[in-house]
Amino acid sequence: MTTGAQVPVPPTTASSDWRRRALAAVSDAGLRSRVLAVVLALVTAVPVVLAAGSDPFEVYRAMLDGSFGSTLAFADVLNRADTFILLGLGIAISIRSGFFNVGAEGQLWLGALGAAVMALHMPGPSWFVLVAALVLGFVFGALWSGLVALLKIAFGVDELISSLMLNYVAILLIGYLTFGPMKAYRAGQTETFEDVELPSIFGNRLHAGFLLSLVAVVCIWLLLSRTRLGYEIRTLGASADAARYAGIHVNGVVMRVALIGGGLCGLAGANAVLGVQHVLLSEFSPGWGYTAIAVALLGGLGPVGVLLAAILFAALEVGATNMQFTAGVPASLGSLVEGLVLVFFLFSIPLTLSRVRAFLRRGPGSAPTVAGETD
């Protein structure tokens, strides 16, 4: 081999190319895009409020009071935010590696199932059963996500398809169990397990699950920025070919990311049933795993960003409940605003001022560049 010879790099597939572009665009979008998306979402929802015959200022004030107006209200926000934080972290770490796993909803349900089984049937001191329930929730979520990675590695099944289909399998499985073998005195739920619960902190309704989610934020930040696996995740997310030529075992990284991400989502399920619900219901989640995708994207796939986005979305949901009682506007307005935030954020990525200027400099015959792409 002659000095300076270049090793040919195999071309990337169209699938990996659009995922790389999407990852770069979401990661590189600035704070301005995120703040603008929230403001535009709130403004766009005003006609809906007016159509309901309500004053937008009163509606948004009721939403704000329901989220931050009292200590108990803020505790409810944080109790909802911890679920979004864990789910968002699990989704973010997967997407950062280019593994577009959208199975957080199914992993959430499996984690709740694992925690419920342990809390209902394991003997021993309550603190020991609590720890075991959290661990089993993590394991159940990790195994469910690991199945998605196994299908991708062994059979080439696209993770977007397999993870989405497994969500329905998980929901139907728990529906069968809560109406069948695990049914309590009323169909659709298990027995309650109030003796095994996350302890409250600061003397109010806030439970220790929020502290657990903060620990997870720190751990994921350290993993991504201070470890070899974090370097491998970032490299793989940027280019699978570059990762292979750097000597990274791609399939091994995908499997580890799937297990960690799924475990965090499973831990979110365990956290929800042990901290708030104290029972496993057939309608356990209203779609938190899907909402968490928006949380991860708005948070820029970074731990701190996910934390802030999770608190925002939790405040919207909790505040919308208070808004319904005090202002007479359906609580679904909160979900509408969440969806609009994501839509405006995604639209803002290619329309940021820097890209518009670049487009104008290059001339009308050229397309604006995508984040992470060079000329």
Given for the second form:
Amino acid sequence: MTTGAQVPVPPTTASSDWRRRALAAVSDAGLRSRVLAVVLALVTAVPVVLAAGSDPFEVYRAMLDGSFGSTLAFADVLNRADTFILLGLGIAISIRSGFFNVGAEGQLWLGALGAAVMALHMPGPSWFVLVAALVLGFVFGALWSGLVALLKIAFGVDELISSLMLNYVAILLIGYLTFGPMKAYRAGQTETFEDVELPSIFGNRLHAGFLLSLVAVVCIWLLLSRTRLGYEIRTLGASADAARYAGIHVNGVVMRVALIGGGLCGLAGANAVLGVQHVLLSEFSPGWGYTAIAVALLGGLGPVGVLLAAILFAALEVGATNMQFTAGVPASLGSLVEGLVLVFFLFSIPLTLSRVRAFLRRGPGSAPTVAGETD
Amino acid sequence: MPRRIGKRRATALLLTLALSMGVVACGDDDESASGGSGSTSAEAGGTEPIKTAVLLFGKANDLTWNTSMADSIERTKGDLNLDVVSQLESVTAADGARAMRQVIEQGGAELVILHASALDQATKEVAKEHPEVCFVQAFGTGTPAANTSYYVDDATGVNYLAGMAAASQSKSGTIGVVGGVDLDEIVKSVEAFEAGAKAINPNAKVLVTWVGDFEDPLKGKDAGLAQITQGADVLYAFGDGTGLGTVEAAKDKGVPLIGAWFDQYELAPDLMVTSFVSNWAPLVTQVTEKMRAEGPETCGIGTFVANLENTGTSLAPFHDFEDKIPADVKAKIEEAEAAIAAGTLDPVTGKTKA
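Next, report the structure of the form predicted in complex with the partner chain; the form predicted on its own has already been given.
Then the entire complex follows, led off by the chain already shown.
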């Protein structure tokens, strides 16, 4: 891809143009193609299961049992889904504005760091420390993403490159801290902070992080559909030139989107350490920030879609553990299905594009109706 | 050393692919495949089988750290009458607590073995929730709860012996050590390795490279090749997943090497002089016996330290190098082993103690 490196404020370059078209295709792809992608992925995994010498029916039943089979299992799914929801929202809102930020992983790690620093060092009652830790997690994620936006606005650095590179910086930074200054007990981990914990809700092991992520879903929905910034984001996502022509302060929108999106990813990190791990480890995340890009895309970059896609991916991962010990299939089958879902979904997009072209050629009357997603 | 980072790199992946069929094949028929264990579980008679779950950070077939536990369980489950209800692979710190609850609540596990230091915090939490379950945690921190045992290894003695074997195969006198992350315990093991090498060749030079990652075979290979360029003619692949790359470097250049955590002979039959082997059978045996005697609530045995004395660590057979290692070196290795066990030789400094 090309980078408009020397251009201070990048106009609609060829590269951002294809990105915008891809973006339009992803958000326009219908609910039908999404469901089809999931079904095809589950079917395609069957030969793999057979090759492993297991009964596919048994395997999928174990997966279903392990994710939706009991209240406890479903609580585990929702506890895992909240990370994907917050990350997916953060990524979706960035991409919606045409700010192709793939730095969710780094923002997630920074958010976890912010929360850990606050939880470890802030004096005061635990509810206060908890809130402060969530806030600092949001702020750290926002600043990390804001740095990417700053580089883009001031020097025209392509955000795709800078945000990806900053992921490694973030992971290595936490590696340095957990092996160095913040090390406790043993290399690679900080002191634990069990007192500062997200409370469980419904008398269950479901922790409040899920509620937090639901609130975020509503907020982002309101933001996108009911506010001026939401309108500006959507306009900018459709065309930077049009946005500029409409008098939108493009750089201001990019910066605000970066702060909100990065903040949400940071909040996901804070949520994961405060809700589940209660310690900051050098191996805090197994790459959730990247999985969440798939969640955002599959969710059509809309809040409700992200919520559903996040629950689907969480169920696949939690169910996969159960599948591993009841049906004797490697848990990587869960990741395999995740990957296949994305592949099939992306395959379905050219199909959608051709429909768009047909629409433009023949006019609205003859366009086949595609079940659109409401969000 | 037990810190596995979840990145799947090319070499590890290839190895996994090559071996996965075999593992899947033996996964289904634990009873019928190994006739030995089938008959011994009958001998254990009278006792109920203990439902056991093993959580691994990496793949059970990595032929290093994870295999060391998977293999120890496989060897002991017959005698100890363990019913392995699940062996989970690639369990991350983030998923540890959830996976533990799943194997206990859905899988009915009574004994849970956590072969990853990163699961320490999760184990503390789940052990509190489930006092009726026995937990065994690698490199646990603090004081273990009544239903929890910790285990660590003291690999200095065995590394001293490995250093002696390595030095006997080096003509240039330069030996390359490729390590993962310079954790305190591992640095000490490498010091012991160097002391052992100097016991055979006082002029031995040991090059040490820390790659900074336990699961990066590509870096492990580059570091190994660099050391060969610097004159090393024996390599020590001491980096777990990273070490698999170091093995590749040795194979490329036809240089003899030492393996770690498991007998890695299969990886390079012509070149593997010996390996430092971890054996967790004594640990599993001690915990199971206490659990049978006193119940899971107080099954904790404190912290188990694997060393040469309790066979928790040992030197692998020399295999193809049986004839290439001079008899006097073999005698010296045996002597040193006895001296370390007797406490008269400090393997880290290589100095004899009164």
